[in-house]
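Next comes just one chain, in structure tokens: the form predicted on its own.
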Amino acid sequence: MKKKVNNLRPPLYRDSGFFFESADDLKAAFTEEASHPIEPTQYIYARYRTPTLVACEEKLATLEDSKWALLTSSGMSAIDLALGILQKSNQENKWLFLSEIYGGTHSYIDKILIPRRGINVIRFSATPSPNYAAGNSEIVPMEYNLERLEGILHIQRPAVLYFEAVSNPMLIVSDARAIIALGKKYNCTIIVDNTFATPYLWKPLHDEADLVVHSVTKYLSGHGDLTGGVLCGNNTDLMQQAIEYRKWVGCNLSPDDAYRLHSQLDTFELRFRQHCFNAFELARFFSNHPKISTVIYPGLDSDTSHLQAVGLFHENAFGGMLTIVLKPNSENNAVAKFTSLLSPHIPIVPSLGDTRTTLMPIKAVWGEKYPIDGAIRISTGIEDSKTLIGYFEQALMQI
């Protein structure tokens, strides 16, 4: 007698290929896979989808507030899959990023985008914020001046409009659906890179965003072991298309890391509301210690992003990153010492979004677009913020 199983998950799949019961079924299945490739009725090949694959988009669906979600191999190819669908051949193709994004999407534009795909790329910068007085901080507090931007909108009249709602590693949080408004007037399809602020904070299809793309990789995931990225929507025909282009190019995610990404997104919304916890107990800590001589995080009163995070944000929460800087002093390299202090409990890692918490230095780095010294990244993790702040306090106590 065959049991039920009554199972809480979705089961793992990794078969490669689906079996037909005839050559007449496998054709139909063919058929209907050219003809309506968005909703199949059977699966025939683990490169188009698979069970577990379609069971975590779902649920990603359901968490970013869209109609459909489609997962890929990592960040970089949702980006990929994002702009691989807008490219159109014998037009021009012109394409505006705001400059505050990835370090991986500024390669990604000059290695790919415009030598190999012939792309003709603007590069929109953050100014200083004209309400900033010079004092003596490091770091100067940026924003994006949008009536510069609309004039560049005017002008150029681009196709696409692509930016980050919080910036790496800097925390610029931008007039997000100002900008997105902007892009509208002109008729640009707008791309969002909601990785920082992940849906807990802003779901920027709720403000009329025509595509969210994350990197998995971080918060989504958030345990460090696993890499994917998601692409999400409203449009069912840019939905059609992202299939068709993630079907040939083959840059879904693998079953295995599907099934996982799934259980993990039923902790999302309790770890990131104590990433965000942590983040802010911290960045208190450091603004009154004597040894750090600035703090970014959003959450402060005294951040220049804050009021725009207030307006932005859901759920009176900030993100679980911050950056600060040390206090010059007499040491030479302040920062490799008071990395290798911490290096115990809080390792040097090129990512963020673990539930451990990290660090990168910034100079290391970002030198070339941000040469200050002393700046130091921090992704908050989900420990217990007393203990995190102990291990920080005895850390600046030896510099």
The other form holds:
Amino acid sequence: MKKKVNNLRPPLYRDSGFFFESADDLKAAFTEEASHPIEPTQYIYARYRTPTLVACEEKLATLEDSKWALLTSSGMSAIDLALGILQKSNQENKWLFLSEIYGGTHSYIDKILIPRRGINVIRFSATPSPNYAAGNSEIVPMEYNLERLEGILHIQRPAVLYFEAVSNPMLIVSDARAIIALGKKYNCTIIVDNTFATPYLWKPLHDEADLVVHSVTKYLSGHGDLTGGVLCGNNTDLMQQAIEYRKWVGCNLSPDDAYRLHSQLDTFELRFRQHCFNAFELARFFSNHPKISTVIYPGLDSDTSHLQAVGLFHENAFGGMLTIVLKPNSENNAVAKFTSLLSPHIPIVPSLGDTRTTLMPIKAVWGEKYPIDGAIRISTGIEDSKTLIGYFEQALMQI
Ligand code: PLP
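Take the protein just shown as the form predicted on its own and give its structure as the form predicted in complex with ligand PLP.
Full complex below, order starting with the chain above.
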């Protein structure tokens, strides 16, 4: 007799194919899968979906407050899924991307969308903020000029508008609601990469975005030990297309990773609250430190994005990322010395959203766009804030 199992977590099914009693049953399952791909009653093959994946997707949909969520093998494949279902054959595909987006997305545009898929890509650049008083700092805050954006939408009529609300690494918070409203006015399908803000700070679907993507590699899994992505939405037609695309491209998340993500999501809100708290504590500490010339953190009253962030974000929180600039001093390469002093506790890691605080030297990574001496992006972890500040204090004393 089969025993009843009152499991608290979803079972981890690793089967690549599921078992059928007869050829007729298998045929019926395929027929049902083809005619109702959204909610078939049976599992057939792991590339289509697994029970562990579906359990994790339901949890993510609750978190994002979306009708559906589909997990993919990476943040990039979630972006590819979102855009892949919007490409139309036999017509020009004209898509608009706002410029302050993840560098990998720019590379995907340049290496895949334009040369291989023939997409007509328009990039809309942020420009120096008119409210910025020249000479205040070595970093000129950028923002999107909404009048110009409307002009481009009006003339070009792109089918897709894609953006991120918080820019990387300069952490500019954009007027996301106004951008979405403009896109809607011109009938764009709006995709938001919400990796930096997370559903804790902002839920773009509440503000009429059509699709939301996350690299779950970052805050949602949050332990720096998993690569994945998710696409969320409310439109059932887009869901059906995304299920088909993922099924035939084969980019879903493995059952093991879905299982771990399911558990890690239990602590997401707790973790993110601590990320935000630590980032704020560090921002305050750096703001008063004589060896730091600039602190960029949307939580600070003095930050150019502060009012925008207060208007957009929930929970009076401002995220876990901040950027600092070391004051010029006699050291030849202060960033190299500072980061090597910190590295036993706070290493350089080309990612973010980990439970551990990590660093990215800005000139080394984004030098072409931001050739700023002394600038470092910090992804704050969830360590004890006093211990964290202690590490930075020690390293600053020695440069
Ligand atoms: N979107 C943003 C904002 C990111 O920062 C990243 C990666 O750093 C990605 C998407 C891509 O995610 P993944 O590395 O999981 O493919």
